[in-house]
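A lone chain, given as structure tokens: the form predicted alone.
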Amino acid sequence: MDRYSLCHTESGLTLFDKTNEFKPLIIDFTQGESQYRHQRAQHEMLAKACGFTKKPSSVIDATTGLGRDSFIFESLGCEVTSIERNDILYQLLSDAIERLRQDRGLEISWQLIHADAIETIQSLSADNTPDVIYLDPMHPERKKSALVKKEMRILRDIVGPDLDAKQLFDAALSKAKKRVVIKLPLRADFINDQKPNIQFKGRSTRFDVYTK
């Protein structure tokens, strides 16, 4: 978009807002909140919803965004495949994952794919499907937009709404071996009007779990 530009800085690939409304955005998994979540990954509601608190497994994060949930999966020792179709986010994520590899000094089991998630999932062969497919679609903007974090406002500018979220859910449900997990606002309608088998509720969001 004309409003934003990507530039390499000493810290890593950074997204700048030419209007200066937002501070520069950089994805970093090596420090700060990411490392805090890394240390307590097994206690995350996300881990419980996906069934990863005791045993790591294979997971596709079909709506990667800023990669924070994918990072939790990686922290749990899962075999992670993250799909991101937006080119700007893909570049930011690629740079962040490479810096994480360099920081650890070893390879990590985290694959990032620049592709359309529906097409990618539908093309999976029977012997190459993951145990879990995770979805966190871009939700409609709240009326009280001031309450939305600036990072989410930037994401909405770049990505826009996920108009094909229902189709993505159907594709995920047809391929996941064990479960599909979708993150939604607490009071949002069920995806495709299908009631989940299990729910995990937080203060403002919930995880709907569809078991196979």
Ligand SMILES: C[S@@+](CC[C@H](N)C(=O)[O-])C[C@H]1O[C@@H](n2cnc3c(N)ncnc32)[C@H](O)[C@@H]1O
Contents of the next structure:
Amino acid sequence: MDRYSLCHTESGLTLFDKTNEFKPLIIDFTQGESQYRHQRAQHEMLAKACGFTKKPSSVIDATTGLGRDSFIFESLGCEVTSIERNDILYQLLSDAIERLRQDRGLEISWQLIHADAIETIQSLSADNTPDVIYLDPMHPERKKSALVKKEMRILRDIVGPDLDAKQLFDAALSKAKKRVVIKLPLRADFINDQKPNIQFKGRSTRFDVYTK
Ligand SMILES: C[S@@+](CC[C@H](N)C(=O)[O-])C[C@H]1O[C@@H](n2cnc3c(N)ncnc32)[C@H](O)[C@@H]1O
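Can you switch from the form predicted alone and show the form predicted in complex with the named molecule instead?
Next comes the full complex, this chain leading.
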């Protein structure tokens, strides 16, 4: 964390990189869908993979990160619980969700939890389990790292690889009511060598769907 500092600015809580390699990072959901419009195809694929195109339902986003996928779930009308264990990201997300609340001027039912998702999911009682558990763990760095977007590189630098993704997947599979969806690099191996029931493939990533 020595390299980074969190400061309140006029725009909201912002992460500064003291080496200036990365420009300041702020999470902002108030621009709504418009700022994400260029990724519409990817969003539609995520909605389909989670089974939310006809009917939004309850979802745990167990790997919230910068909250982009959680925000899509929220925009679709889902009951969203987002879990993030990294302290810096949790603070940035918490501030961004509060600004969204103020911007909309009404309550939103988006819940953010600062915890390890494996423990949180394992401790869910039967009447508290969501329909869908969504996972997007940090993958080991690709060779063409220069091509990875800056936002992703700073995220990678703060968080590092998620080495316990397999345990998280097991926990999710044991608790989700309807399905577990995991986002993976297009050519990655199946998680835990387990073949999914359905796959949705994009240009560089795919969603593996495990139905129950
Ligand atoms: C690749 S990022 C997710 C990006 C995210 N889908 C988005 O739309 O911005 C992975 C994130 O999941 C978090 N994470 C991974 N495993 C976790 C766990 N077991 N509990 C809580 N957070 C976890 C990491 O700290 C990291 O911020």
